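Heads up, the chain below is alone and in the form predicted on its own; it's given as structure tokens.
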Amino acid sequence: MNIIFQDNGNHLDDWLNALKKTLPQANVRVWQEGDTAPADYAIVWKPPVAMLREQVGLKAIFSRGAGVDGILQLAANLPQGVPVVRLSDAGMGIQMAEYVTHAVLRYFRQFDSYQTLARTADWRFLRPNMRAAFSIGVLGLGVLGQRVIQALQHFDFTVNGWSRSPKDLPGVSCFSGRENLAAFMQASKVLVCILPLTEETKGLLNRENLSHLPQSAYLINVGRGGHLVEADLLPLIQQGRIAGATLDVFSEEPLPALHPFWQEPRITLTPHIAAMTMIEESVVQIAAKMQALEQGMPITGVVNFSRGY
């Protein structure tokens, strides 16, 4: 079994020991530019084109992480039929349930309200939050979400849910489709995105849409930088429309020095660490998959082109 490994500068030798030792029988190169040798698999991050445009006898592709759509955006110079497989968890679900459920708990117990307080030396009781009135929308129900939801509910939170398609999910009022965002935005004091990066939902939070929240509601965004419109985010701010934001990803990665969210105290920013890849985990996953693929069998995670996910 022959694996070309697309060093991005990252972890690259922890993730070669790792295959080393999951999958001993492998021999697994670091891609190079101009390499065009023959390969059954491919490992990438955000691959530049010419790693896969030349490959043709490859079996599948393999992301990294959960998100695909630094892959996805060479389509047009990916191997004709060539499955891409994204991590379903690896250790990333209680990540993205530790952040988010933070991220909630500081809004609702007004952690953030107490720490400007204390800066000055105010000592002052705040009136605490409903938790009737402190309702949490979620917006992308796959297996990170679903988790997220599950450490949402322990604290008793009432939880929505939205998703392209319509789903069921126990305790959780769900909602599907463009025609039913709005409402599902209304009904969301808080709101959490950790959606899949799609052409139907870049840009989704934008001030039309954000503009249904309620008066002083709260975004959580640990999907990706392209679901946010930053400018139309920070004069919602400004104008007390949006009480804060929680922000851990963002369209230009790392962000600007001079960016103006760095200024806004309301906004609290995060260097794309919500769920970090969790590295042997993650080997294992694949090195199961390319087994079962040798094999024959089915697997999971393959991407949907059509719908980026």
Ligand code: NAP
Second form
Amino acid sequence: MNIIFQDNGNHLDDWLNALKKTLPQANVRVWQEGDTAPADYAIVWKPPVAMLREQVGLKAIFSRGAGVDGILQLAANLPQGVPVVRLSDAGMGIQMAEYVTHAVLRYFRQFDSYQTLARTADWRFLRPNMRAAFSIGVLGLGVLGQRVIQALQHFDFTVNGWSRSPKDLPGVSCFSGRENLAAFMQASKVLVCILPLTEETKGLLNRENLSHLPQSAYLINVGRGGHLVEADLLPLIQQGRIAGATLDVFSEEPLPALHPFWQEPRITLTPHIAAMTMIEESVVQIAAKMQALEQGMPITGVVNFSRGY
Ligand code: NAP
Ligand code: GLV
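One more: the block was the form predicted on its own; return the form predicted together with this ligand.
And the full complex, kicking off with our chain again.
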């Protein structure tokens, strides 16, 4: 089995060692510019077009992430008929649950306000938020969205969910489709975005849609930067319509040093670390799928090109 691996400067040795350990019979080569020799499989993250365009005989392209927008943007140049396979959880679900739960609890228990008071030795009680009025709306009810909801339900929050197709999840008020987006937003004090970036979801977090949220709502975006119209968020925050935002993803990454988000204290920023790819778990998942494909067995996580995820 021949595998081409795209090096993007992150932990190359760890990936190669994990692949060697899990697939000792495979011949893994790090792709270099000009390499068009055939391979059975490619393992990539935001690959350059030259890596895949010339490939003949590829059996599958494996993403090193859950999101595949960085691969599908090359769709016109990908070899025809080759499946793209995304990571399904592979250690990311629990991280996403930690990240979102931390942000929600920070807002709900007003830890940032108490931290500010503590800086001036100000011993004061703030009026607590009422749990019943602090409902959480999760955009995206896939592998990661459902894992996040499971974590939030431990704290008895009311949870709403929104997906493309209708869902029935225990204890969750499920909404689906654009026609129900406004009702979902109106019912959600905290909006959590865990959607894939597609033609349909790009720019979804715009002024019009965010304006459906209750007064002084919160936004947590762990999907993709392209979901948020960044210029629409700042005025909503400055007017107090949105009380705070926790953003892990941005339209340009790294976020440019002069971006106004850095200067806004009601915006908390992290550098795309909400759920990081776990090398060991990912290699085990990818290797199992390669072996299944070699045996002609079906696999999960194959991307639907027309849906975009
Ligand atoms: P997934 O299992 O494919 O779930 C995607 C969910 O989004 C599904 O519930 C799907 O609806 C819903 N959806 C897609 N298009 C929609 C639309 N037009 N309208 C309404 N709902 C729509 O994906 P996942 O594994 O949970 O990952 C989700 C995303 O998280 C990734 O694509 C990536 O962008 C992001 N991510 C971010 C980080 C980070 O560190 N920040 C890490 C990992 C992943 P259906 O259920 O109806 O199909
Ligand atoms: C990270 O953002 C991923 O899509 O896995």
